[in-house]
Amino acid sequence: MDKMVTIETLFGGIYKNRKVLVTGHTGFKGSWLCLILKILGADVYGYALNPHTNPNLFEEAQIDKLITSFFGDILDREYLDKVMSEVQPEIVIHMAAQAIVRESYKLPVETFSVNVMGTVHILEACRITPSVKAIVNVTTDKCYENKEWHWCYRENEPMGGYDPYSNSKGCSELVTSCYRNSFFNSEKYTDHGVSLASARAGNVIGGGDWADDRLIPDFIRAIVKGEKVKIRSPFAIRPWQHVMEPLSGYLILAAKLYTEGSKYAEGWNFGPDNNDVQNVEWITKKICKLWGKGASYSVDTNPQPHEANYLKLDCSKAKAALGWTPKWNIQTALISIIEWNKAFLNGKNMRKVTEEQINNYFSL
């Protein structure tokens, strides 16, 4: 099919027959990334725990039949090193994490262990694996020291984080900077041949996300049960973006790291345009309208743990230097999510549905 050939040649065709290791591949974002990489012709390997939710995209899209999976803890240094030695990947995209803010209040030690030492473990494994040429560590927009101001955060803003999750991701960024300076220094690139960058995305949404304490998964669960979805912090503003947006950014970045060396070895923001930065209640009203009958919401008035109220990313560097730009506005993103979830509830083949959305995105 012509469209598939076109997609395979994206990113300069760099992923075709290339060994790519994705950590956290059984998660929501990781599952989408594995499907994209297979469409691009990559030889995909995954390292992660078993899926955390039931249902989950990894199983619904039968991704285990497409790639080679290794099931293990990112904190299991011995097994991780063994997998890296066996696979000898050329590109590593690290997404294994404890990614829920509210969960981090319940499990702060686990959150810091996974998000900080997990980063140390994968970077150390990369350091001793001679095949590795490009590494992307995926963190979050919440890694910045949030001052609740109304302008966007740039990549040179200081790291911070109020809650354990956000703070642990700020720490992960510092670990990345340390390894880049100490072991993958740009000035000595000809000696080590490794490029290391970090990627910071906004509030990622899309079909196949069933995590707890996330707006859209909570919304879908409520609809299925015939209940109103309860929303927290209705006026909290977030940089909402479809999962395809940051993933396309990670792939552009990894390709640049692989082909052009240390020039792109730094931190990068991948967020939506300003028009798509909306508050929680605005998003909820849009979803209710798009879903139709049976969709409604109420505001949870119970006390909530602290979360940032205002958060926006400045992505001008990625647009100028990488040529990356968002393709789907928030309306298109929400329509695709509603279509995905209705297809799931109607028993459709979810690998085909997901691949169709990937093809539609890249056809732009």
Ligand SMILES: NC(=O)c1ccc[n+]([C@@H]2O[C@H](COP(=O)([O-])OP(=O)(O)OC[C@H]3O[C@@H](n4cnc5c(N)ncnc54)[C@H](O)[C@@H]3O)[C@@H](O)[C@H]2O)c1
The other form holds:
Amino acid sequence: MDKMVTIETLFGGIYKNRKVLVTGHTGFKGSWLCLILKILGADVYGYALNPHTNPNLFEEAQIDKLITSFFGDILDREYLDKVMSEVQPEIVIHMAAQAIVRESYKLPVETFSVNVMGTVHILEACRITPSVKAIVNVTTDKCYENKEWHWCYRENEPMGGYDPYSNSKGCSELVTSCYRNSFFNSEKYTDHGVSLASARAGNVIGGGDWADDRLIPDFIRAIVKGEKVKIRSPFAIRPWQHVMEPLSGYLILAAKLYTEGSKYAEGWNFGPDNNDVQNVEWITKKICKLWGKGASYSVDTNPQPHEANYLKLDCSKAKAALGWTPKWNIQTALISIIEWNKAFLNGKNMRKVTEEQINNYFSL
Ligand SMILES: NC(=O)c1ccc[n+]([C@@H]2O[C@H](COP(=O)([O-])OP(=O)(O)OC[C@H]3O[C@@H](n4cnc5c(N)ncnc54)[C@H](O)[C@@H]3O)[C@@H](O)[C@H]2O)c1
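Switch over from the form predicted alone to the form predicted in complex with this ligand, please.
Below: every chain and molecule of the assembly, starting with the one above.
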């Protein structure tokens, strides 16, 4: 049995030939997810706006050549419904969002529209599409009411969110819970046959992210320009994790929702182990050291919009009930990011490089 066949049989082999629709597939996490799903043998469809950074992983890894892409606004309900009715997906992973905290301070109305009404639209579209059996709504660790304490947040804690991004994701969680109660209720599963869950991941890092105002992309941009990376909030503690970690969590969750019905239809945390919950300056020093010559940083002392200082997730539930566990610690994650970016700067084939990293991760 060769390696590809082994990988296809991961997640109980349920993704093979399965129709999966990913919203936000032109983004950082969406592009990785599409590649993974293709490796697993899925029939993949994407719905999103055109890539919003230049460069971007969607184009660098030529995702468009692998999957069927629909370019549309999640707020365009008519088009979204049409796409869903045409595709008839069995599994939907919803990731389309305005995903940047600082951007949400500049564009609060747009952030709430996309993150809240976008969730309503995709769930409505699922409601009228009979093929849909499993839905994962991807929110964030920032959806919890942040109490600035040292304990980890559990899935049963109140939703909240200080800034528009975090709050809009808390709202997206409330929308999910409303749809689960009102339309996809576990007690009536035999009538509707749909399982809906939400997933809350930490600060996701990986090759192929060029978003503004995120530490790793800021670091790479600074390296390319021969400048020091400027960090804000050096003491802010975040649950850093390689992009493969939450994505494997979403896939385990969607597989369970698909095969075992509504038993898993609730909120799930997917964060790193405690050793990898570190502050911004700690991570910056580590990545500078691993990169080597030319990497250094300075602290931006200008006043910054409010962002949480302490944020940790308790992932005991996903470990115990889903059998999910982080595989790459922060050191391995940062090494893989550096390898990815050095390959990019050396003009390598980024589809191949990304696929190799996916295969390495799954070979564990
Ligand atoms: N990157 C992280 O650290 C992180 C952490 C936790 C949760 N998340 C969540 O994961 C998901 C993906 O994040 P990402 O880092 O890949 O973000 P990203 O900004 O790279 O990608 C966002 C995607 O959403 C799409 N999108 C945005 N507005 C849209 C609209 N109006 N209509 C249709 N599509 C639209 C974009 O086209 C893009 O495909 C988001 O829901 C985000 O909130 C991200």
